[in-house]
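Listed next as structure tokens is one chain, alone, in the form predicted on its own.
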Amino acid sequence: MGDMIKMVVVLTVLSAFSGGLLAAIRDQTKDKIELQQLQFVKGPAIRAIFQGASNDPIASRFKIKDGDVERNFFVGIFDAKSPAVAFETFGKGYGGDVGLMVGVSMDDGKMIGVGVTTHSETPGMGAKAKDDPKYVNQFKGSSTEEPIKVTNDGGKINAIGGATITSRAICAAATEASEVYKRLKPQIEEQMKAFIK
């Protein structure tokens, strides 16, 4: 019985030490991991949306609390002072969540571009959403005042052949982005004052 208690105590101490060590490593690497994700996962979509911006949109960012979620907003400045923001939303695709970075013009509330950031869709079919510029270019000029849908559902977006579920997921993410933008617009405008000279 005494040996059993010793083993339990040793296991408890080792588990607590290991858990504490892992938590400390996570805390120390959190910022580096976030920067890597910004540069290599979300960065390509952000740069494509803000192509021609006079600032670095990855460096020009702020966060806003949206209920339980803290959202990152990336700022792009065009033509002297014409601002835009981009942020990420998600839609439910065939293989899981599809991450979509959506850029919105602060001048007129229209989408200036979208880019798929993450997905688990079928290679060669749903995965085309990330690589096909003709597909994502359909979202340019879409209003944040209307739901975005594929043509099969009465909308304007042509679905990717053989990947209607992925196309619907991206439209759902774009529609969610519209809702987020409308809901948080006063806070976004307040934060944008720091970036507009």
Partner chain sequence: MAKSVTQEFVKGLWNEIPPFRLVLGLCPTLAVTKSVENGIGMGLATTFVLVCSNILVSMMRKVIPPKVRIAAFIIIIATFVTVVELVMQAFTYPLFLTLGIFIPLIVVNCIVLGRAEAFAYKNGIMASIADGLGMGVGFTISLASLGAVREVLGSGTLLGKPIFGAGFEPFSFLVEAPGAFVALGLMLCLMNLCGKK
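Just the form predicted on its own so far, so send over the form predicted together with the partner chain.
Just the single chain follows, nothing else.
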């Protein structure tokens, strides 16, 4: 009996100690990990959108609560007066969610560029959306006023050959981005003031 209790006590104490240690380390590294993920997963898309910006868009970011989700917004400043904002939305692709970073100019509400961040599409087919900039370049200058669709669905975007589902997913993500932009515009403008000097 004494043996039994000892086993339980030792394992319990050990587990509790481990749990505490891990929680402490997780707390310590949480912000750093988030920053690293921004740098390496979303960084390339953000930098491509804000090519030529005079600030570091990844460092200039803020969060806005949108319903249940908290969205990260990145600010790019080109010259003193024309800032742009980028944020991520998702569309349902062939292999799961396709993440799309959408950059919108605050002046005229037009998209200045988009870039795929994360996806699990088929290599050589849907994955081209990320590897080949030709497709996403079509979104440059799209208005946030109307939904964005591929030509098959009556829109203006030429789908990627053999990857209609991925193309549609990206259009859906871009359309969602337009809605988010319209919905949160006052808050974005409010937050932007801190970055424009």
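Positions refer to the first chain, counted from 1. The shown structure was predicted, so the numbers you read here are calculated from the model rather than taken from an experiment. By rigid core we mean the largest C-alpha set that fits within 1.5 Å across both forms.
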Check your understanding: If you line up the core, does residue 29 shift 2 angstroms or more at its C-alpha between these two forms?
Key -> yes
